[in-house]
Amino acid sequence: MTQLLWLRSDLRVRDNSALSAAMGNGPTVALYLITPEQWLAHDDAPCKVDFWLRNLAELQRELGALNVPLLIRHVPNWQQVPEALLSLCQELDIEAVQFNDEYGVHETRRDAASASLLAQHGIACQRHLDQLLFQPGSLLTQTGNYFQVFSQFRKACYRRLQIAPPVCRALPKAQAPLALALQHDPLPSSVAGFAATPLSIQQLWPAGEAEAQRRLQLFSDEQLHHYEQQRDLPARPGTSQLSAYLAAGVVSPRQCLHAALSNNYGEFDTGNPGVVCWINELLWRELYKHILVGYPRVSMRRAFRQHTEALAWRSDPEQLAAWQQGRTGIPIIDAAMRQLLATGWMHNRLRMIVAMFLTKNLLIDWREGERFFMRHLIDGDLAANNGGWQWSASTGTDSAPYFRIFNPLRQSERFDPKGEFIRHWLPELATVRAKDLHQPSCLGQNAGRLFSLPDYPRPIVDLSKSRARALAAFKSLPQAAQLEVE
């Protein structure tokens, strides 16, 4: 009987759950739903929605290549799923409904309501893990409940590895020519409600599964074993450029921990540094999506400190929006915030400097934060934003202390010493000297008098005065509520 292959952010070939057990399950038809309300709902990049709709072009030939059509069909939102699956499913008479995993309160009600529709028909629903290299709720602490300190989490992650790695499943054979009568929705290259996508940031992301593969191989071959030294500097092509192909998945992340053992003879907790800090990497985006799981308020705008609810975060749109367009006076947080909204992606170093100072200096709640990144980026995923964000201010699982607070300028000397990032950012500070340039508006005096750059604005607040103000806002909640575990 007919196996349906429902395709959501898994859009490759290779190593895919769902495509290896739909195809071994018998004839396969693949499916795609665009659902435009549910990602303007969900904060959708349009960048982010782009790079799903060339991946699927790619994804699409990739299918055709087993002899696995890939048919699109639109609803509005995820509501209307479960719908539109069983209408396909009684149309193709389909035996079985095959798809990988995803984790989000929204994903997992569509997915049950889905799974329970389908079965009072006579449909079964196969999931599979796909997504992650270990089953949410797989690893638990002494007391059953779900980790939420990382090396703790990174512990239990060892052992199951030493004892069984995650295998990457082969590409299937291709399958005999289907003799259906299939009705075809064309593949859109623009989506209503998604602004167009400038070409200068479709060509530094090329679609399809070639070019992750290309791109891992790379920087497994050159950047790998250096990583631990360069990730840090974002005029240095240290990182691995990965994350939005992951997000779509347009690469496993068995693959990728494969690549990096194969290039650490096998050993994935000693060895080089380099690959063992990517592996680590690799385990913090499993621990957030296990997180969702375990405490599904934090995908639903909630803190995972449920005490700091109680903050009273500022309100100051004009502080907010000088923040979103990179014109705060502090030239690392203008200049990675530049790099955000021209290319849809920013350098990890940077993302902790900018919610950091969003979060604490401007005091602004954590949420204007992360809807902006989900908004502008390309690998904008739920667990690790939020995880991202909530981490840098201080709401979150094995987040920052409260009273540590990065000084932007300090990081800045630190991981731009000459200043490479900032000038390819910021021209207007191109012939300011290195030593000034992490703080332009305090250049030299001349009898007395502060000079500053007619082009660049003078930093919106006082980085001490600030920073005793986030202090006391914390210190503020409840002294129990402060050593909270939950």
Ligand SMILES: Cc1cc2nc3c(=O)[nH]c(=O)nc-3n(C[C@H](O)[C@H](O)[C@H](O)COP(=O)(O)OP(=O)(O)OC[C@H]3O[C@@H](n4cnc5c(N)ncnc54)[C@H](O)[C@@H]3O)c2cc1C
The other form holds:
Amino acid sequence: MTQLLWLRSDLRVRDNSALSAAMGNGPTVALYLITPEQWLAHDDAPCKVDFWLRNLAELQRELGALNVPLLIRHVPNWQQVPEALLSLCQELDIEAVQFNDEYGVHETRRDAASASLLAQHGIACQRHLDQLLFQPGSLLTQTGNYFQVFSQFRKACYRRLQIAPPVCRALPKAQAPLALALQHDPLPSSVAGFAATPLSIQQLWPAGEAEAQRRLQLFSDEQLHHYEQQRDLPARPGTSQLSAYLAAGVVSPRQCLHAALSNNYGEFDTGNPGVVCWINELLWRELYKHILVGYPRVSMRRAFRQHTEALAWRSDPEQLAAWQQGRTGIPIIDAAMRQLLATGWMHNRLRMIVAMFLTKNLLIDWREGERFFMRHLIDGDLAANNGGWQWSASTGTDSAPYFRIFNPLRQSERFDPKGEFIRHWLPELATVRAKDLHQPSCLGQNAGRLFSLPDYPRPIVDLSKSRARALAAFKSLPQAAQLEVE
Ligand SMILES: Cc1cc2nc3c(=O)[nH]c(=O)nc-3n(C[C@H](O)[C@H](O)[C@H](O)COP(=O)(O)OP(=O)(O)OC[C@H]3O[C@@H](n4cnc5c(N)ncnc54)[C@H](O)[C@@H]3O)c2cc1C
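Switching forms now, from the form predicted alone to the form predicted together with this ligand, please provide the structure.
Now the complete complex, all chains and molecules, led by this one.
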């Protein structure tokens, strides 16, 4: 009768589908596998691994209140997971393993191999929908394909929300204490191979469900109704900053959806524009995970639009390093990259601006940016990161058309008009007037006041020439493929 709850990216007790199912079926033991080789191979950021560990410590306490012991086991990589699960199940006489679905190619293979090995030994595996609002494959076009266009996907989501909005599960009642002699590794505070996370980053992202719920509540009460006007302004706290908690499963998308609905009289497509807009962002998150399942090539470092593989990306290690370190000489780009390095997070508008700058103005392969982001983001998520990069590089589904290239100076003028965000992250520009921070004539030979500052680099690229170069590179793709781009 004993159930094993295998926790992965669902580090919470409230509204956890697999936990509810396990505890509904019988006495439950929880397991978390520390898999450092796999995490390194997946470019998981040290601050993200640290966030997982800190959340596990909180979760251990929450599970303790339900009398569910949390076992920790070390397994180098996912190839060894099926055997590790089997041996634990045999040790504890487990009847069924319960887990919430994850969607990458490696995750899917790991889970299939585990289920198959356990089945050979008479142990059942039960998978649950938890990371998403809708089961991938349950929302398809009329021709039976996965949606590729957001507006069509959203319509299908709206129809489903109208008929059957996903419901949050109640917190299970505590079970009787288990009389099991359990041997397990203690929960580590760090994992070899991952650099220590600075306290400043840990303080920005406190662990635990209570913190995730606090953020959700605060955002719903104070910001949600202004989200549409504020969400693009990086100097304002206009977005929820819940992405790290959603990615680690410390809060569920169902909880987010219901918090939004309860602030909009249950409406998702009408009513307050801020709420409608925020729910749309949750649906972008949903779309990119469905894409991962429907078009698995995107999780294998391949472009969604396959003809764009022929694009003549440049190799320029110096410019790539300047972008990574926030010293391109374009203030908004450098401020954004420094925010990423210092906090493990970057505002969405800035992610689009820096991604477009790397892939269009520098014409450097989107995969370089995708990898760098994964190695630094506390909310690094394969589907959203890949989706965001391929959107910006015009290689993805429903992505920015290749000819619509953001001018980073126009973007900073529009979204950081007073230069508050730029000055915060680039103290060397603290005394520069806002209009000089967004001054296009500062580029090229006509270097203005900004670029005579000794501590700030001159721009590494001419924005208009590099824009023309990117357009030419995209236009030179084979004719048939070009039609596909349009
Ligand atoms: C190049 C690039 C890379 C990105 N990489 C990631 C990533 O690794 N992990 C990640 O969670 N998001 C990623 N995003 C999406 C987005 O930038 C972040 O989700 C958002 O900035 C998180 O801040 P927030 O929690 O305040 O979001 P809010 O604006 O409050 O949105 C609420 C939630 O909706 C989801 N969401 C919002 N926008 C998007 C989007 N465009 N695509 C998918 N989901 C979205 C997130 O889970 C977010 O927490 C990326 C975007 C781009 C352009």
